[in-house]
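In the block that follows, a single chain appears as structure tokens, in the form predicted on its own.
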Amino acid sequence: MLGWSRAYPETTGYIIPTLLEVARRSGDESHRARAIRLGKWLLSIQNADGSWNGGKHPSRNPTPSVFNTGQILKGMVALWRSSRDTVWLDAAGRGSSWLAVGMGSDGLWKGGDYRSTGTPSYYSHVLWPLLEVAAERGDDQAREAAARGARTIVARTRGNGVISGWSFQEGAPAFTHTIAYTIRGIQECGRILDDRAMMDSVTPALDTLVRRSELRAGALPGAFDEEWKPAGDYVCLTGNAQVARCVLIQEARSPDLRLVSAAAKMVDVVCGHQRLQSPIAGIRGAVGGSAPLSGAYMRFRYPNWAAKYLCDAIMVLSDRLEKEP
């Protein structure tokens, strides 16, 4: 398929949170007015039930999807938090509301998702936005219910860090990305939960993905097996960017510049294949899925959460830079 895919609501979600802190840090509020656009879009096609349709839209077979409604929990939270206006607090209400009916007895849900029967362990990255809005609602309930499903995830780390379940596919080795989304998940859910032991348990999986890229100058391989294999000769630039995320946030808790060095670096390779030429000018600024552009994650496609996921490691990373003389 040449030219644009139709309209993706799950990243759609998690994009507005990025052209917030944009906005903030330039004051240029073009950013903010498109982040309420594309919220409002976002509005206006949450089902009855509070949930939001899985794949893109429209969709050739509307099914509500819990990955993709934990994901725009997040920017319903963020324009919340930064207009105070309740029409974007009530529609992340029904959402969440929605992914708390369906959750187990352990915190996860039982129908599986995407391309796993049961529930993959970066669905952590759900379980963040269900404490967020748990905490802005003071739904004591629902926080307990998503603390029991970050520690069910927690609890199937291996001897290696490794953390079964958490690629797209049972038994497939896991790109970056997914890693990146449940380490950031358990990350940011033991910092709602203010559990250090559960962040704590995502250190030897960040230590190894940390020599991996210093063994390669920043760039990490595009997957790995649950042995640290790694799988193809590729880099997912998206798990690259959200990687060198985790990082820094490791870093925060406990300052290294090492880890700072390392997170510069593969934030770096991601902006070396960054397309800043093109006469196609939808193209200018894109990050491919992979590098080459022919590798396994998004082959020869330019997702726009590579951008953003982008954005995000710069500007934290800079804030970083700046406290050193």
Contents of the next structure:
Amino acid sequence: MLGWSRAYPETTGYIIPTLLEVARRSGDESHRARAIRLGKWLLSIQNADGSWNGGKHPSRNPTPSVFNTGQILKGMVALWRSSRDTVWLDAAGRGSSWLAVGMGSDGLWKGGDYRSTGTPSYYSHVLWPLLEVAAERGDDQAREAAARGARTIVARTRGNGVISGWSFQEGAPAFTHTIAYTIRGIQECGRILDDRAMMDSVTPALDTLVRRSELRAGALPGAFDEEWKPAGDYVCLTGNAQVARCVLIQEARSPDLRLVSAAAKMVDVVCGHQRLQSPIAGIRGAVGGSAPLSGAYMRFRYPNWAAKYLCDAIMVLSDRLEKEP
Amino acid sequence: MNPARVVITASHDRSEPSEALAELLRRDGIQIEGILSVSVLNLWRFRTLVRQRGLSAVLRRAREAFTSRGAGSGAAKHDRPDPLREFLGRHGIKTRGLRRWCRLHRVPVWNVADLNSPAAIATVRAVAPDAVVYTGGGILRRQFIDAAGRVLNAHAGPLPEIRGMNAAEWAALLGERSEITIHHIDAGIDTGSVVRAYAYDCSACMSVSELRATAVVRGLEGLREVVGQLGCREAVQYAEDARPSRQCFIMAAAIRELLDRRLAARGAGSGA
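Now show the form predicted together with the partner chain, given that the preceding structure was the form predicted on its own.
Below: every chain and molecule of the assembly, starting with the one above.
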């Protein structure tokens, strides 16, 4: 709320596919141009070893980051698919090679991650772009390594559907933001690997999230502990939109308008908190980290990724609704 | 055979379906031991409603209730007869509020903050009716159900296929049978044993409101018939316990609009 922070390479990377999709739908080429500009900036700050650093840019203590590199790969792949310009695929390849080198035999990483000593389960959101790059480059070795990682994470699923280690900090309640990262990563890995069991593994967690959301008119509690006990009385708006997106992926596999309804309500809640009018131009259209804004996730901030995930969810939801006669 | 003794629950004093059912049962000679009416001015209930439906929906509903009571099912906006109004008219029932109805017929009315409150449970236990007939008032907890012994409900959709809320709407949208199910309430969500199902015709319904009102009317008819046979138990058929299915919740606005569009198109197509 005190103005824009420094640039954030991680989310800059994964906002690119959203901008390209908006351009495709709207025909407004300015979105594509913006996506390319973001991509070029990311190329300019890529490390020689192919990685990208963590945190904001410029960083006082630049350290290569597994998670951030993974998220930026999404932007690179999207730009490659949209333009077929090899500069993007080459950059993605270098990033992906750096990720592959750091992987252990279980397909995960030790170190190079955010706030954690082990590899958190939401790193499924790194394995997904790794698989996307592997698919584009025909890299079977990277594919196998990422598949191993995804299976390691799926094996952490508990009887109640919770996937251990899906929070930022081990043992702490997980924001719906990282819960959705984990689920989405597994869903996408399962899709690329054509592994139905992997995709099914997140069904119990999604069923619980849908139910919890429905009991509160689409407003999921912002965080849950590993027994599904809500932590705090706020909504993590980013997570709400992300979970809606995951529910729609699930629904696409097994159509059921009840799930579409649940997702629509989650999206409605986020829309209800979008700032459509503000004297501050930087806030207009923004979505807060939490509702209320004082909630624990991104307190008093409007993260760019909250708006990104809302856009993504709205686009997929409207596609789904348009399919209905 | 002694007439059945029942207690009726109501979501609020102005519930027209509750009053209509009370009047019909009275005319049938059913002994109405009392009406448990949930107080509207209740913070806990308000909070629950806001959680379930969202603040804007609750405020809109309250505004509608206070400004246009008697507007019926909303079918009027389509220039259509209102099924609930027609039903009331057909039976010569003029609703004036449960409190007045109870005074007129010397039936006790118990205003409670919550049907699961100790006061409500103690009341129903003391009365020990043949059945509690549920016509609204929120989710019932096990203690109430145990105290009541038997709680009958008209569920607006087919069971076990459509469990939960907005059942008539979900049944129509998901292509399930248009059917009211009279069943026993148990501790689960619409998982109690089924007594009888009543089909209804919604092919002429042109809006969600009209569909809902049609289902409500059929539910009242079904409850009336089942309660009328409470004295002769063999007439009440028990099906096997409903199998669990995905629970339905209140429809999102976009899904309700979708159903509204479909109903209007179908109704127009059928020349309704």
